[in-house]
Amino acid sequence: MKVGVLGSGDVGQALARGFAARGHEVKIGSRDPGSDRLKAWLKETRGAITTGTFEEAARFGELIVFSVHGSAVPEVLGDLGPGPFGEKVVIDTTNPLDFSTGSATLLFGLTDSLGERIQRTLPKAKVVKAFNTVSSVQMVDPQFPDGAPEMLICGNDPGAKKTVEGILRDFGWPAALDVGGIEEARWIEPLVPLWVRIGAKLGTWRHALKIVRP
């Protein structure tokens, strides 16, 4: 499969990796996409990965994974619009985390989401919240003494949530946990602040929140 992978931070980098590394074609996407930064990051990861634009990551991909920083969402999207995206599965990792109070808090919530506005401007496209949840160096073959906990996702599309659960499988995750359409973005995203406060607490950054059923 070929995919592109938009921003080229920790956590697009990670997934970058994770796809590489089980034979998938990777082009990550950056606005420095020929920086000495990338430039040495490609030279210390094995696989099929090359660097590109925006566009070029979006258009390359026959599924893509949004992992821009939270704030920039509405400039990316701006200048790339809907077209290269088409009806593709997008895995959306983004949060809209707020840390300009010295916390982590959320630039908006709980009316709408960065899922949502994802999926209104890629009305064609198949958006998959997943992976915004955990830490990056967690993504790709997590590590937890009592067993990774199942992923939180939400999307509007049946098949699009099952290929992300098949991912999620292959990276590692036991299973994905579906709480409904994109529009539960709203819930999920504002566990993130949640869980920054807990890793500030623990010390830690390789934590994550379980759902234990009865």
Ligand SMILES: NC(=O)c1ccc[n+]([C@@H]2O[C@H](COP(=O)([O-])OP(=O)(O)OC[C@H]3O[C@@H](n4cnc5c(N)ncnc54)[C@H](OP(=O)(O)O)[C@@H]3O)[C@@H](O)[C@H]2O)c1
Contents of the next structure:
Amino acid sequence: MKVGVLGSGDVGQALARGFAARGHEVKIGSRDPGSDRLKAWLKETRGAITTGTFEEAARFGELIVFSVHGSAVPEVLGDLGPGPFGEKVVIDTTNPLDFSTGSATLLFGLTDSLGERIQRTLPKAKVVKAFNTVSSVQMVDPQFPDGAPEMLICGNDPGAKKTVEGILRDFGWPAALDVGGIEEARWIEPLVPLWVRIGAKLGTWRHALKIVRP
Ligand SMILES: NC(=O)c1ccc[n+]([C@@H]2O[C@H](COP(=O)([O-])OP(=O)(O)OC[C@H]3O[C@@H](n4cnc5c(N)ncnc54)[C@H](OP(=O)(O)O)[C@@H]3O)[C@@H](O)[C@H]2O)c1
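Switch from the form predicted on its own, shown above, to the form predicted together with the named molecule and output its structure.
Shown next: the complete complex, the earlier chain at its head.
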């Protein structure tokens, strides 16, 4: 599969590496695809991943990973428009986090979410929220002493959610926990400021929230 990863931060790099390691062709998109930072990183990936603009990565991918800074989502989507995304599956890892007050809060939320905004901007694409509640260092081959939890996901298209669950299993997650339509992102995204607070208390950024059942 050809995968376009929009965003070259920790998440974009971790997921790009995960897809490439499993034999997929990956293009990672950035505002500055020729930067020294990305050139140095590409050397480590030994040619399995190429770089491009956000638009090139979006057009390249049969499946898209959307992993840009939460505050940059409107700008990136506004520049690209829905064209390059078509009816593709878009995995949305983003969070509308705001650290301006010194602690993690949301730029907006509870009555809307980045997942919903992305889906509204890309009406034909099949947006699935996933990976946003775990650290980039645990996204691929997660390591937890008692086993990885189910990954919280949501989205409107059942087929797209099945595709994403397959990717999650391939990446080492036991299963997806499907919370519902994309509007459920307004409840999944606010878990992340809680996750940040718990991480600060525990002194780790490798932790995850787990749903247990009787
Ligand atoms: N880090 C984590 O552990 C983690 C875990 C779960 C979810 N998330 C979420 O996943 C997303 C990516 O997180 P991240 O930690 O990898 O990196 P990030 O620092 O949040 O974002 C990095 C990416 O956003 C792009 N970007 C930043 N400002 C921009 C602007 N003004 N206009 C256009 N693009 C801009 C950068 O572009 P350039 O390539 O051009 O620099 C880069 O590709 C975020 O929404 C975050 O909340 C992060």
